[in-house]
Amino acid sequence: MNIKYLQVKNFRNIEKCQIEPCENVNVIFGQNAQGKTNLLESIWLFTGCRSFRGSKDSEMINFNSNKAVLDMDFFAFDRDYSAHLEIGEGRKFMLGGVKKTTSEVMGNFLSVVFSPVHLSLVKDGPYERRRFLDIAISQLKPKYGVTLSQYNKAIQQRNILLKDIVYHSELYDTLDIWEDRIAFYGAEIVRQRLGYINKLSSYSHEIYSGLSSGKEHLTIGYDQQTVIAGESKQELYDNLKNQLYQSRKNDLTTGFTSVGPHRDDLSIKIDSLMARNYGSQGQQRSAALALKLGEAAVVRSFSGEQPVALLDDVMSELDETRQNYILNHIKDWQVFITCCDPNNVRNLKSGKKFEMKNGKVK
């Protein structure tokens, strides 16, 4: 999968620009606030997802216009595509000249993005890592998102009951209903997460080894707050339901559900030490990058297509060895890298460079 042509109009500070990237590494350099990240964001939107910066659509439109217009030609799944996106009062997609809904667009153009906000995967608490897992799995298996939604609703209902039972003891027996649902959907969530992490771990380990020239080792694992064992979905269901029953007394005291995949975490270790607590800035950035590039590798294994990689400000806090790996050893896929200092890419052996200034590509 690769982008052949991109045109951006009235998107943030970009009034109009166009590029024809190469099939491997494309570097976009320039000073801060010139539009480098904006250009990557415009590419990302063709996935059908929301902005990776958490922005509202209205915030992405240039002040001098009432809509942003994006056009992209790309090659994927053995054919050429022409995509068009307008952002104004809602989003309007067209693929091959045919109007599409957001859900119909998803899965046609595949991309993985790394930006400084993704350092939260390593630095912050379990919520960000669970969110990373759940979004990654949902993009591959849309039904997983439905399962996750049903699970969260069941957790909310059980939590409400736990608080109400103190005043209405007759509600106690209804816990069985919600615990059955939590166990049913929770078992599937655990099964899917374990399967995904098994693939992600292998790819991320290999990528991190390359970044560190084999001097450091990254280990990814699933850290369960309460171990829910089992090889089959039925075993996971039985185990989780039993633990929910066993936790009732404690949960009635605290007023919330203490067991289940909503409490789990993604374990990230460098040389057997927790990256969050003991990793340097460069190691933490490398670990987050390895996770995101590992995510791309999982997408490729699942879909047969290598997603386009968007790496925003990835060179910061990385030594020359790690920078060189990113520039010259990520092969056979299209990569877009932003950086401020052009000296960071002086070792680029093949690819294209684009200078961004005042929202324009020079």
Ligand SMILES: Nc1ncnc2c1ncn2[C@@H]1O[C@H](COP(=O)(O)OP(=O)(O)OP(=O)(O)O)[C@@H](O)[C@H]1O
Second form
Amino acid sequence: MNIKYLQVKNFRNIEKCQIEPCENVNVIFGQNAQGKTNLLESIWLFTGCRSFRGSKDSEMINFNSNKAVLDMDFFAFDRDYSAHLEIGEGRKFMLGGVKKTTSEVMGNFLSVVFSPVHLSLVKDGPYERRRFLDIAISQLKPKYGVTLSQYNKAIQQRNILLKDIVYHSELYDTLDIWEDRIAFYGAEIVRQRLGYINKLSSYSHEIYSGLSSGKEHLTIGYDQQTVIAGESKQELYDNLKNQLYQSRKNDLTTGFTSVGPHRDDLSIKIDSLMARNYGSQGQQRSAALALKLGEAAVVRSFSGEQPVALLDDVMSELDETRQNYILNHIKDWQVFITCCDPNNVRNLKSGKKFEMKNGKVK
Ligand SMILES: Nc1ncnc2c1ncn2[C@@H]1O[C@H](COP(=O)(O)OP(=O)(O)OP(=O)(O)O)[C@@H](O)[C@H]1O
Ligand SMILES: [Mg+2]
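Same protein, the form predicted together with the ligand this time rather than the form predicted on its own?
The next block holds the full complex; its first chain is the one shown before.
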């Protein structure tokens, strides 16, 4: 998958710019606040998702305009696409001149983004990592999103019940209904997460080895607060159901469901040490990047298409060896990299460089 042409109009500080990127590494450099991240954000929107910065659509329209207009030609799934996106009052998408809804657009242009906010994947608490896992799996298997929301509803119901039983002991027997649902959906969540992590870990391991020139090893795994083991879905269900039953006494005192995949985490270790607690800044950044690029590799294994990688400000804190790996060893991918210091990219062997200045590309 690769972008051949991009035109951005009235998007944030970019009044008008056009680029024709190359098929591999494209570097966008320039001083702070010139519009580098804005340009990546405009590309990202063609995935159909919300801004990776968490911005509202209205915030992305240039202050002097009432509509941002984006056009992109890209090659994917053995054919050329021409996509058009207007952001005004709502979004208007067109593919090949035909109007499309957001859900129809999803899955045509594939991309993964790494931005400094993704460092929270390594640095912050388990919530961020569960979210990363759940979003990544839902994108590959939309049914997983439905399972997840059913599971969360069942957990909420059990938690409400745990608090009510204190005053209405006759409700005790209804715990079984919700535990059955939690075990049913929870078993599927555990199964899907294990399968996904299994794939992701081997790709991320390989990428991290490349980044560190084979000197360090990244291991990721599924970290279950309470181990729900089992080969089959039935075994996982039985196990989880039993654990929920065992935890009743404890959960009735706290009013909170203590077992199940809503408590689990993704463990990220560099040479056997938890990256969150022991990793240096460069190691944490490398680990987050390896996870995101690993995510792209899993998407490729499912869809047959390599998503376009958008790497925002990835070079800072990385030494020259790691920078060189990103610039010259990520093969067969179209990658967009932003950085401030053009010295960071002096070792770029092939690829294109664009200077972003005051919302204009030179
Ligand atoms: N809707 C908007 N209209 C006009 N300008 C905007 C709008 N939204 C953001 N900007 C401006 O865009 C500028 C550039 O933002 P951007 O995040 O792309 O910078 P950058 O080149 O990535 O800088 P850095 O190197 O600091 O990350 C910001 O200074 C901001 O004020
Ligand atoms: Mg930026």
